[in-house]
Every structure is written in structure tokens, then in C-alpha cells.
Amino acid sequence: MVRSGIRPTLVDEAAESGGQIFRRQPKEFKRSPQVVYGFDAKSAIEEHRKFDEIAEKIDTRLGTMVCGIENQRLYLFNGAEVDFLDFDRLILATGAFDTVIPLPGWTLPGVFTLGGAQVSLKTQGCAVGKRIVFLGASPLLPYTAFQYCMAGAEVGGILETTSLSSKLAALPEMLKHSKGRKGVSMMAKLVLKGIPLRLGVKPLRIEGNKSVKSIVFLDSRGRENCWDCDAVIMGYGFKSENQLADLAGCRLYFEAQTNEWRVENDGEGRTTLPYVYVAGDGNGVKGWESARIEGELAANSLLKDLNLVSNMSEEIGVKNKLKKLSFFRKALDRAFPYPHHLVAEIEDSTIVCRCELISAGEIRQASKVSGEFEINRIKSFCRVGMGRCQGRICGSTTAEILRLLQGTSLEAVGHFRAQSPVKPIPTQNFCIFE
């Protein structure tokens, strides 16, 4: 866009450019890119260089959150005050958020999501504990464990709910891609370092009084195990962050293959609104390489719609690369399937919505008594999803609980409707929404 003569405005919640995967460390930190970014160090360096070259030609608002959208106006919060920014075209690259499956003890201090653990390591060089156990079903699980190991942290073990058979079935397709081969190499290095890896586990509980002390699980043979640790990093994949697109009025649709709501678009970033475009993981979680390509396609579409000359070369080749990356993404999904059975087994006493302290039993009871299963109706009955995260953490689990209870589909259950502000801001700043 800059090369086409446009001076765009970039609004980013982070204090520095780089996005999530290539999040920059503070300027006073001197850790090498290899330590911070691992296998992707060269790509991180290149992406940072490209941005720095055009930084002076962009109006940049770092450390700034978009807390609302109305018509063609963004409402912004920079940590001190709320402002607004009018636009004639908008590209949403909102990323994704962690998917968790609650279990007893998951609200204890010392339990972190994968995304949160990465932010801690990349931006501050801090491990979240002295002895850390990784739990879940996500390709980012062993990747983050490897990053922590490279940074000198003690990794107590990796507990994956996925089975060996699912990984072996996806392996041939994964090995066709360089990232798949790097992933296999990374796993081998973790094993050679003596880090315990257990597949096909069933997590039972995280133990501790005021903080994490241990994690208890059943191994693939059904035997109960207890591993001592003072931190658990948990993740079951990611869901697209599409609340801003929903708030803007873009039409969403349900993607059955990944069980998530996505922003309807033409494959080149154009949404159902003529002035809003979408790119990256906010349009389906596919990884940073796909996100970069989708960003190029969205910018290219915007330029075409403004009757400006696009400088994107080999558009067909770029689309073909995106298609190949989608095959790799599908292989990852087969290798790390979401464990629906764990949601079915969540105990009634387990907290699902930690913001409002709503348990699985309260969600089930609200649905049984009311006869309703649409998620926003249940929200009005029991307050699930009404807290500061606006359902980002509890939404997928709540939807799955309702689906299983009422024998319906996730599409019929729906999704939490977006509301302004999409993230918390001080009450004295609410007047800007009047």
C-alpha cells in the first residue's frame, strides 16, 4: 500500500511492531533472534526489517486497542484515554485467541494459556514457572516447550491428549512441508533432552492450594500419574478473533471443519461490507505464513477497489502457495484433533466462565430449566460470557456443553454477539460511546 502512494494508519495493541509470532522484545533486551524465535528467527528478522524500512511512511498507533466500531469510525483506547479514528477502508487483522478446556484447578495462579506464556517469554524473557508442564492438543504446545527449553527454563514434561495414531496418520502430509519437517526435528530434540512426552492422556486435575503444585492425569493405558510442577501451560488450539468484524456488521458463517465462526469473504479479503477487508488468523487460524499472504491479498483487493495500481507480483503463484499451506494446516488439524470428549466429561462443579465464576453445572441447569440452547439466551439466564473477556475464554466450551446437552449442532448454538467495548476500558471513558 505504501508503494502505491497510500499512507495507511496502523493500530496495534502491542508496544512494538511484529505481531504475535514475531513479537519484538523490549529494546533494552539483547537476546538473540535464535533464542526468541527459534526456527523462525530468519523470518522474524526479515519481517522486522521490512516494517522498519517503511515505518516513517505509516501513521502508527502502537499500544492502542480498538474497543469499538460504529459505521466507519474506530474507537481507540491507548491506556490513558479514548479517541476515535474515521476511515474509508479498513483491513482487520485481529489474530486469534487461545482455546482452553476447563478442569479442576485451572483457575489457580500458575496456569497459563499458550499465548500468554509466549508473550511472557518473548517480551520480558520470563519463564512462567521454575518447573513447567505443557498440557493440551496444539502444534504450538511442543513449539512453545522448545522455546522455553532453549531459553533455559525447566520443562517438566509435555502432556498431549492426541494419540500416536492420529499423528502417524497425518505425518506423510506434514513431511511434505518444511515446517512439518522442522516440527519433527524439534520433537526429536525435546526427546533427546530427556523431556517426558505422553500422548493420549486424560487430564484429571491441577492440584494446589494458593498456587500450582502438581498435575494429575491418566496415561494412555488408564494409569493415574502425578507430576510435580509449579506452572501449567495449557492450550487446545486457537479460535479466530472476529468480534470487531461482527461489531462492524460483517456477516459471519460457521466453518464445520474447524468448528468455528469465520468472517465471510471472497478469498481475497473482501467481506460483505464494501469498506471492510479481513486477513490473517482472524479469518481462520492457518499460521503466520498464510497470514502474511492473506494480508497481501487483502491490500491488493483494496487497491483494486480504489482503482489504484497494484504492485503485487505473481498473484496466481501467491494464491497457489496459500492453497499448499492450507493442506499443511489440515494435516496439523488431523495430528492435533480437538478432544470433544473432555468437554463432555467436565464436572458440574468445574468453573467454565472464570470472569463471572459460572460453573458447567450452572450452564447445564440454565439450559435445562429454560429449554434454550442458543448461547446468547443462556448468557442472559446465567451470566456466562458477561465478564471482562466477553466470552473469549469460555465461549467455545460453553457452546460445546450446550451442543452435547441438547443434542444440537454448534452452528445452531451460535456465538456470543460482540458488544462495545470489546475489551475493558475505564468507566470514565464510556461517554465516548454515547
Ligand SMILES: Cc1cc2nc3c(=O)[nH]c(=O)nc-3n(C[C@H](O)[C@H](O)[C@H](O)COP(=O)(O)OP(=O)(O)OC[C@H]3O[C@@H](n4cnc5c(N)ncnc54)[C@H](O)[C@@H]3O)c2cc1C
The other form holds:
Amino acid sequence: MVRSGIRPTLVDEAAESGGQIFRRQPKEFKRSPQVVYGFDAKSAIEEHRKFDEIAEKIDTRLGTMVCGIENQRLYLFNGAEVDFLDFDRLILATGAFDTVIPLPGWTLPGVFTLGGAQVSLKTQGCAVGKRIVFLGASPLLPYTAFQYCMAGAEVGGILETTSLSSKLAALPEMLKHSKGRKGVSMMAKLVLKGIPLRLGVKPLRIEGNKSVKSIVFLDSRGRENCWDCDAVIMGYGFKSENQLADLAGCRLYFEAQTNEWRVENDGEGRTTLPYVYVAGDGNGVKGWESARIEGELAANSLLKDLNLVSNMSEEIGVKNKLKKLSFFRKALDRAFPYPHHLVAEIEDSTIVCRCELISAGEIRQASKVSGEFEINRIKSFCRVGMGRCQGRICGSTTAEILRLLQGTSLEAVGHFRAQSPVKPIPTQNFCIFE
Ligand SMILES: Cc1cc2nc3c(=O)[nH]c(=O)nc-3n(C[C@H](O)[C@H](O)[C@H](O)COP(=O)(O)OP(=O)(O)OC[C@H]3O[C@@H](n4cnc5c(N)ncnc54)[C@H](O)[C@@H]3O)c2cc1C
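Please show me the structure of the same protein in the form predicted together with the ligand, now that we have looked at it in the form predicted on its own.
Below is the entire complex, every chain and molecule, led by the chain shown above.
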């Protein structure tokens, strides 16, 4: 866009540019890119260089959260006050957020999401505990464990709910991609370092009084194990952050293959609203290389729609690359499938919505008594998803619980409707919303 003579405004709630994967450390920190980004260091340096070169040609507003959208106006919160910014075109590239599956003890201090634990390490160089166990089903689980290991933290082990057979089935496709090969070699390095890796586990509970003391699980042969640790990092993949698109009025659709609500678009970023475009993980989680290409495609569409000259060189080549990357994404989904069965087994007493302290039993009860299963109806009956996180954390579990209880589909259950402000702001700032 800059090359086409536009001075765009970039709004990001992060303190520094770089997005999630190339998140920058504070300026005073002196760790090398190799230490912070591992085998993505070269790409990180390149992306930072590209951004820095054009930084002065962009109106950059860091540390600024978009908390609402109304027609062609954004509501911004910079930590002190709410302001608004009118736009004629908007590209939403809001990334993704962590998926967790609640189990007894998951709200204890010492339990972190994978993303949160990565942010802590990347930006602050801080490990979240002294002896850390990784739990879940995500390619980023071994990756983050590797990063923690390299940073000198004690990794107590990796507990994967995925079976060995899923991994083996996905292996041939994974090995076709350099990232897949890197992932496999990283797993091997972890095992060679003596980090215990258990596949096909069933997590039972996280134990501790005031903070995490241990994690109890069944191994693939059904034997109960207890590992001591003071932190558990949990991750079951990511979901698109599309609340702003929903709030803007873009049409969403249910993508059955990934069980995800996505922003309807023409494959080049154009949404159902003529002035809103979408790119990156916010348009389905596909990884940073796809996100970069989609960003370019969305900018290209926007420029074309404004009858401006686009500098995008190779539109067809770029689309082919995107297609190739989608095969890798499918292989990852196969290697790390979401464990639906664990949601079915969540005990009634387990808290699902930690903002409002709503248990799985309360959600089931609300649905049974009312006979309803549409997620927003259930929200109004029992307050699930009504708290600070606006259902980001509990949304996918709640939807699964309702689907399983009522024998319906995730599509029929729906998704939590986005509300302003999408993330918490002080009540004194509410008055800006009409
Ligand atoms: C927690 C996490 C950890 C990850 N770690 C890795 C990894 O180690 N390796 C890997 O290959 N991939 C990783 N990924 C995936 C990778 O980061 C993404 O595929 C890639 O960054 C997608 O780029 P994007 O531009 O779509 O989104 P992002 O890079 O996530 O950028 C989205 C940006 O939008 C901003 N934003 C979101 N909502 C708002 C709002 N309301 N107001 C203002 N700003 C907002 C965020 O601050 C962020 O900077 C990770 C993803 C997540 C979510």
C-alpha cells in the first residue's frame, strides 16, 4: 500500500510491531534473534527489516486496542482513553487465540495457555515455572517445549492426547514441507535430550492447593501416572479471532473441515461488506507464511477496488503457494486432531467459563431445562461466555458440550455473537459508545 502511495494506519494492541510469531522483545532487551525466534530467526529479521523500512510512511498506533466497530468507525482504547477513528477501508488481520479443554484444576495459578507461555518467554525472557509440563494437541506444543528447553527451563515432559497412529498417518505429507521436517527433527532432539514424551494420554486432573503441584493422567495403556510440576502449559490449537469482523457485520460461515467459524470472503480478502477485508489467522488458522500472503492479497484487492495500481507481482504464483501451504495445514490437523472425546468426558463439576465461574453441569442443566442448544440462548440462561473474555476461552468447549448433549451439529449450536467492547475497558470509558 505504501508503494502505491497510500499512508495506511496500523492499529495493534501489542506494544511493538511483529504480530504473534515475530513479536519483538522490549528495546532494552539484547537477546539475539536466534535465541528469541529459534529456526524462524532469519524470517523474523527479514520481516522486522521490511517493516522498519516503511515505518515512517505508516501512521502506527501501537498499544492501541480496537474495542468496537460501528459502520466505518473504529473505537480505540490506548490504555487511558477511548477514541475513535473513521476509515474508508479496513483490513482485519486479528490473528488467533488459544483453545483449551477444561479439566479439574485448570484454573489453579501455574496453568498457562500455550500462547501466553510463549509470549512470556518471547517478550520477557521469563519461564512460567521451574518444572513445566506441556499438555494438549498442537504442533506448537513440542515447538514451545523446545523453545523453553533452549532457554534453559526444566521441561518435565510433554503429554499429547494425540495417538502415535495419527502422527504416523500424517508423516509422509509433513515430511514434504521444510517446516514439517524441522518439526520432526525438533521432536527427535527433545527425546534425545531425555524429555519424556507420552502420546495418546488422557489428562485427569491438575493437583495443588494454592498453585500447581502435579498433573495426573492415564497413559496410552490406561495406567494412572502423576508427574510433579509447578506449571502446566496447555494448548489444543488455535481459533480465529473474528469477533471484530462479526461486530462489523461481515457474514461468517461454518467451515466443517476445521470446525471453525470463518469470515466469508472471495479468497482475495473481500468480505461481504464492501469496505472490510480480512487476512491471516483471523481468516482461518493457517500459519504465518499464509498470513503474509493473504495480507498481500487483501491489500491487492483493496487497491484494485480503489482503482489504484497494485505492485503485487505474481498473483497466480502467490495463490499456488497458498494452496501448497494449505496441504501442510491439513497434515498438521491430521497429526494433532482436536480430542472431541475429552470434552464429552468433562465432569459436571468442572468450571468451563472461568470469568463467570460456570461449570459444565450448569451449561448442561441450562440446555436440558430449556430444551435449547443455540449458544447465545444458553448464554442468557446461565451467563456462560458473558464475562471478560467474551467467550473466547470457553466458547469452543461450550459449543461442543451443547452439540454432544443435544445430538446436534456445531453449526446449529452457533457461536457467541460479538459485543462491544470486544475486550475489557474501564467502565468510565463506556460513554463513548452511543
Ligand atoms: C499465541 C500464539 C503463538 C503462536 N506461536 C507460533 C510459533 O511459535 N510458530 C509458528 O509458526 N506460528 C505460531 N503461531 C501462529 C502464527 O503466529 C500465526 O500463524 C501468524 O502470526 C498469523 O499472522 P496474523 O498476522 O494473521 O496474526 P498475528 O501475528 O497473530 O497478528 C495479529 C495482530 O492483531 C492484533 N490484534 C488482535 N486483536 C486486536 C484488537 N482488537 N485490537 C488491536 N490489535 C489487535 C494482535 O495484537 C496481533 O499483533 C502462534 C499463534 C498464536 C496465537
